[in-house]
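Presented below, as structure tokens, is a lone chain in the form predicted alone.
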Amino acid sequence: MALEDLRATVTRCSRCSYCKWIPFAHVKSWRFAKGCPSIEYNKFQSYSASGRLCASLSLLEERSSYFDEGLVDIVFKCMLDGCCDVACKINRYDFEPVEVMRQMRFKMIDNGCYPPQDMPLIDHLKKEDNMMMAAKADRANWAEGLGVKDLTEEKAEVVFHVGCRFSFDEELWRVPRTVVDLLNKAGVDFGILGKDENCCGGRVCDMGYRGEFIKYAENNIDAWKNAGVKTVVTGCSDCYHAFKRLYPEEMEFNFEVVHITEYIERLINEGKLKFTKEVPMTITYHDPCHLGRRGEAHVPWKGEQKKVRGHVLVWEPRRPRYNGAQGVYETPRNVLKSIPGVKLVEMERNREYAWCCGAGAGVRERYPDFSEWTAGERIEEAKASGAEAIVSACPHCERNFMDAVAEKNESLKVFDILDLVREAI
């Protein structure tokens, strides 16, 4: 697909505006009720999802050019979190906001024009195989003396892909050592690859680089076939949105992904892991937006666009539609409500329509203080849901939510789902 495939999509935005709300239906106080922080942060149209709209269009008709002053900052100050996708397909079904950001994006970059603080961190991407700032080389030092199967030189059908940010974040190490120690428990034959996994490419995806982003899935694919790899299990909603919506779309992909928290559940309820103490806590639960809304599995799809009476357009055969109620959202909270004494509140932004955590797609990197307003802006409603923890699954998320809440001088604590199950079992 590339932005002039979306013709169609750019030219019949009613510039509504309902791309800036979570829908109105759900929405249930006026200080919770925004849905894109791009708009409510920049508080420019441009900023919006129909604004980009706009521009993508006015690209489209070369009214306007990729070198245009402020092109770049209103493409790319955006997580891709797809609130507004969501809201968009509620009220007019078949726009594809987010797929039209992502190619604009793609199509900037093939123009080199895209943000200067991306430089030193494709860069490394390319040396170091990771945007973590960190060397290859230590990539497994979170395993250091687990004695985990090594899948560059043995096989298991069942990888563990840690991914850059539970790799190299030591503050965060407890959570991939406590996925060790629980497949260990439930007896699964799995393994890693240790120094020499990749990054997903996810994350670079989003930011605009394809041709990293397709590098990344072709060693991938390689590594675990070569590894006898049939189920790929990942801890990251960044890794698993790549696994199991962007990679299928590009190639040819036949592995089972499931996230750590599916798989904890389905060991659960295999009776393999039994909880046996009480964890007496008010808790709510953060919806990842690459987990959630952005983590429904690829469908395939061959078809074309045609006109009825010359007007309407349709789709033969009928298209899939992505709409991010099929992301994964009972799961986590089946796992946290599971767990003896975990009282869990909800936010009132919550599964499809949850507030971006501020991390995704560069944004973190590109514009810290945008990223930690966000990250703010959730804390401050996991506070009035009055839950004294908030909890997540993905690593990106939590470290955004941890830099908030030291920023901030905040006593919200800040937890994986597997910190909870590691202390009941």
Second form
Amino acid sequence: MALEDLRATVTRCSRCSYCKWIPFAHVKSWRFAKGCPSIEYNKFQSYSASGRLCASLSLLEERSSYFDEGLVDIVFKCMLDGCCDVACKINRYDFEPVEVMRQMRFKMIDNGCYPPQDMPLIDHLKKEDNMMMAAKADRANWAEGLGVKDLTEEKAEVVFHVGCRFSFDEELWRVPRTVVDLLNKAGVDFGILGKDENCCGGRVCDMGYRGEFIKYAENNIDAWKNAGVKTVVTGCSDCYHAFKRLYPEEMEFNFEVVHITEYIERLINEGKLKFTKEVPMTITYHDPCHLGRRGEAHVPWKGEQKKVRGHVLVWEPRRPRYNGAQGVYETPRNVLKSIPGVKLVEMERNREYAWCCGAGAGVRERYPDFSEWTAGERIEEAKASGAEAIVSACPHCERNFMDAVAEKNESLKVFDILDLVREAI
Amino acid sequence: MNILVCMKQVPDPQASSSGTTVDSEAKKVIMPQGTPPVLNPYDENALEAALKIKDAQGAKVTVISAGKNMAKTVLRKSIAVGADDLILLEDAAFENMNSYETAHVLVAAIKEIGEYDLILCGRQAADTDAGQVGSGIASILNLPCVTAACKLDISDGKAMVQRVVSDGFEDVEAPLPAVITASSEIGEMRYPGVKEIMAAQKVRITSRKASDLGVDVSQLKKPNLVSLDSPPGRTTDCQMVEAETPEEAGADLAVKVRESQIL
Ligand code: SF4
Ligand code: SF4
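Form predicted in complex with the partner chain structure, per the form predicted alone context:
Entire complex below, previous chain first.
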């Protein structure tokens, strides 16, 4: 798809501004009614989905240029979290605001118009295959002493793809180590690619560098094929979104993709995992965008756009609809609810209209202040829910919350679901 | 000492090969969507050579680049690593010029600058691999030219250059001013920190159009690309040579290789 193919969305936006809010039917208070961090932080129309559609129309009509000053800031100061997409599709089910914003990024990158602070990150990624500015050789340090099967030498049906954040963020190592422990206990034949594991490419694709993403997708698929892998398990939502949605969209892909919460639910249902200890805690669950509304599986579609009755646009055959409804929402909640002692309370914005953690699509790396402000908003919402801890299923959300809590000197605790699972076994 | 470095912005030579396609009809190479242009790696080597001279004995390093729709963020990387000035020769007419025309445009800017002791270029561009701009500049300006330099020392108004040749190295001495084209062995460009990258965005750069340079665009020639096609697909056929001993296997392999006319 190219920006030119999205004219139907670009030209028909009615500037209704639904994209700035969570779906109206779900608004519970003025305080937490907003859905788009970008417009809320930047307070200027161009920084909303609607504003970006306007900008892309101007680009398509060649009224402005990719090189125009200020456009980099407008295009990239957005997490591509997709809350706008969900709200917009309530009335305009065939609109694709997030896809337009993604395509705009690709075009900007093609023209060499990107935030200059990307340069070291992308150059480092090309050399060390990770987004953490860390050395490739250290990628498997988290697994030291665990004796996990190395899939560069052995074969297994299941690969545990750890992801860049979990591999290099020492404070979070406890999570992948717990995954290994659980999979071992459940008798799963699995392995890791260790220091030869590559970045999934998902984040860098959202940042606009689709070219880099393609390379990583091809490498990862090759490595899994060579190791005889059938199922890919990951604990990271960014990786999950990359494997579930982006890989099959771009290339032949024949692997089952499972988020660790889905795997745990499966193990609980099969009776292979039992919780024996109480974890007395009131918690709230933060839906990672890339596991929720953006984590919907890719549905193959080939067709064309047609006009009926002179002006109504239809797609033949019917196009798959990505409106967030098929994201992973209940699974993590089911796991949490099955832990004895855990009391789960909801934040006002949850599931497909959850507020973003602030880390997505390169915003943490490019605009740390905006990223931290966004996380801070979520922390406020979590506190208002009465929870003593915010629990998520993505290392990027957790790191952003941990930093925001520390910065604001808050007492709210930040956990991964796996932390509670480990406590309960 | 004034050093001028000619820099070209090129499509990323490290881009995914499977994602890169050829549009034979439009005679264009289509890069995978979302692939930023980069500085030509050999030109980066040339800049590094200039910066080494600057470090050792002090010099003003000016980078010049010509083209259309130039990615300023990318080109400003040269300032981030230590170049003092960046001059962009930007004009719709500067798109797809042949090497000699490019050399002419660069020379127009070089003459405008006036003072220079050394002109450095990369040995060739990663997209066209033509390797003619450096010698083109030298011939127009009537200067000595040393190509494919892997070592460069400047002293007493002379350049001591070691060149890479097919069977080894060659040491050459050239009086300054001279044009020298750099090979990768001269050294990878140093890496700028985020602070330097951000600071480089604020440095004032000079932009010059064809008319500013007095270049008659009607005289600029575009290369006449006759046809552009994807390389033919490669098929691989693997045959195992079975034999009792490694010696026999070696002999059998030699016979097979000869039979199939590979050797
Ligand atoms: S993008 Fe959608 S929700 Fe936003 S203004 Fe346009 S039509 Fe309305
Ligand atoms: S993706 Fe998120 S930040 Fe970007 S416009 Fe949509 S809601 Fe706003």
